[in-house]
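First, one chain by itself in structure tokens, the form predicted on its own.
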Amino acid sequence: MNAQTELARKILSEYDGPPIRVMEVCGTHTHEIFRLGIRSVLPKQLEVISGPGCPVCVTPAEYIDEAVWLALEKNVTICTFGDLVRVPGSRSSLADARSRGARIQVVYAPEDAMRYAGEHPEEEVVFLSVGFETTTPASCLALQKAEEAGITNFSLLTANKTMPGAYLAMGDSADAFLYPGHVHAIIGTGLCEQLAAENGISGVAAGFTASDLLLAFALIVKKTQEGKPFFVNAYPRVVTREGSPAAVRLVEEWMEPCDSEWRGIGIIPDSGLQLKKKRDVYDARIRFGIPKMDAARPTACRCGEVLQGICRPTDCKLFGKACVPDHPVGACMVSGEGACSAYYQYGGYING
């Protein structure tokens, strides 16, 4: 153990103040945080809750219904990682789909969905886009190469979301941000700066190890005690101010903001990415005429209270008897980036 790591579980064991709040906005922090054992060395007056950090999980229903629609109503062959699978639209999932006779791909990147498109150029090939802005640049410089090689037959269903919205959203939700890494890997440190001057929003940018996230819930504690809104960014091997501007000029080319709907929180102006105008013989919803989906939402399931931090899957009533990683009710229960998934996997339903 180095001396930072020490100094950290230091400051947090010996830690006796008033309650502190903090949301992991990023579901890999909420599934490392159980797998590492970290819950286990905080002070009791740490709360640690889930946000809505799950590009899964945030996707609305009607989202899937495309899906399903392209697939079964257009015979369109639908690439999608494989948490979507079995995400539940309002009536059925890509899984159900599948059984039906739909073609579901299951791909690791979107660029693997592109080298689908071209080696089947008599099939249309959709790639479901999910995720924030760490992996809305890959699906960029997909259809950047399917341009270049002249590939016709793909396209995207985007659903792609950026967190500054999602965070002023959620800005009253915890007393600080556990801030994701890899985001910020991209868009840089700007935005925390600034929502920490202007809103008075705190927050540390984490990595993902042990000894990251001891050190990140030890940066909030102390800078908790100084009673003003804060910052830190303690991944910076990683994290700079600036970001990958490369990456951020791919997106530019090619997307532009939209309002977005976040399942369990509603609409966020501005917070999700759809395809430029000029590129629209990519956007599937355009190429296909995809109808207006109304999807119908289960009232049982908390997945939307959870992913505003409002209660822990425990509190659902469904979690762990009718809704289980086999038999999934929820969306929050389907990814592996899902509170639910974490709670489950990991026993937190006893000792979260």
Second form
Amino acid sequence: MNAQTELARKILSEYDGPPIRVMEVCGTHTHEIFRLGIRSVLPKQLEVISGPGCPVCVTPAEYIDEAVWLALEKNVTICTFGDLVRVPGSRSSLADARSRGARIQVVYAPEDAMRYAGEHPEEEVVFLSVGFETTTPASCLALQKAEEAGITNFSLLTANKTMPGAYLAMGDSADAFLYPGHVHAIIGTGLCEQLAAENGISGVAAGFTASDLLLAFALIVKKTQEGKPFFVNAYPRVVTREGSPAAVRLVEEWMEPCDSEWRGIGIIPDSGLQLKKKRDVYDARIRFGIPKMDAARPTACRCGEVLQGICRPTDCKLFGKACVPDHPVGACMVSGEGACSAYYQYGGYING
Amino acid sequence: MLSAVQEQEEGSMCVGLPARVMNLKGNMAVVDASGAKREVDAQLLEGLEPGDYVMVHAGMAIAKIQDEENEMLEDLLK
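Please move on to the form predicted in complex with the partner chain, as the form predicted on its own is already shown.
Whole complex next, starting from this chain.
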């Protein structure tokens, strides 16, 4: 163990102050914290809650309904990241649609979807463009390459989201955020400094290895005791203050902010991205005239509360009973990055 | 058809992978991510060279990984 990690562990093991609530806002953090056993070395007073940072989990059921409609009514080929396939819509999932004959292609990257469209000019191909700041540049890149290659049978169904609005909306849910390192590799850390200075919202930008996470939690414990709102970049290997202006520019060429619905939470102003008007031809909603989908029927699923840190996955009546990874009711159980899936997979009883 | 597990592993959107740049051709880079080789788009990053480490998301290199020691963080812990 290096000196820094040793210091971090010492701070964590010796902490005996008041409770500290930390919200991790990234699905990968949720999973790595479980997988690496980090909870077992955190002090009891430190409560880790899972925020709304899994893109699949916050994508509303109506979005799945739109994709299913495109596949079944318009005979469109849907290209998607794999973790969306089993997310329940209000009537069916894409997996259900596939069993009824829909063409659903799982891709690793948006560019793969663009390439598929190029190779299948007789099909209309729609990529399900979900994700946060880290994934959106890749969607825009796929459009840029489609345009360059003259591929005209390719469009996006957008549900891209941005984090700053969520930080503000969730600001009161925790004493500090564990900021998602890769989001801030794109947008930089000016916003986090501003949240600390102007909104009293604290946090640490964190990486994903065991030593990264120990360091981040130790910094949160240490800085919280100082009693002032704070921000520390604990992942300077990858995160810089300025972020990636090239990625931000790429996104701004294609997309613009819009209000966006977060599954289980509601509409957060300016927290989404949609294609600019002049890019209409790549917008599947316009291209295919997708009708407005009815709101999803309510179930006993508490994903919305889980995502806001109001309850834990294990507090939901459905958890581990009606709702398991093979038969998910809510999106947090579907996605490999969802909080419910992590609790189910790794046991939900470690340190709370 | 892929199993549910395969689907998640192959299609999980949001997992960043650290990878080493093996060679570059125009905007594209061939990277080695823990033994798996893949071509990724590297147009966001300037001045990349073989041997550099990058963070890859959804087929795109989004950041260069710096390997400098950070004493400032250690000082904050003291």
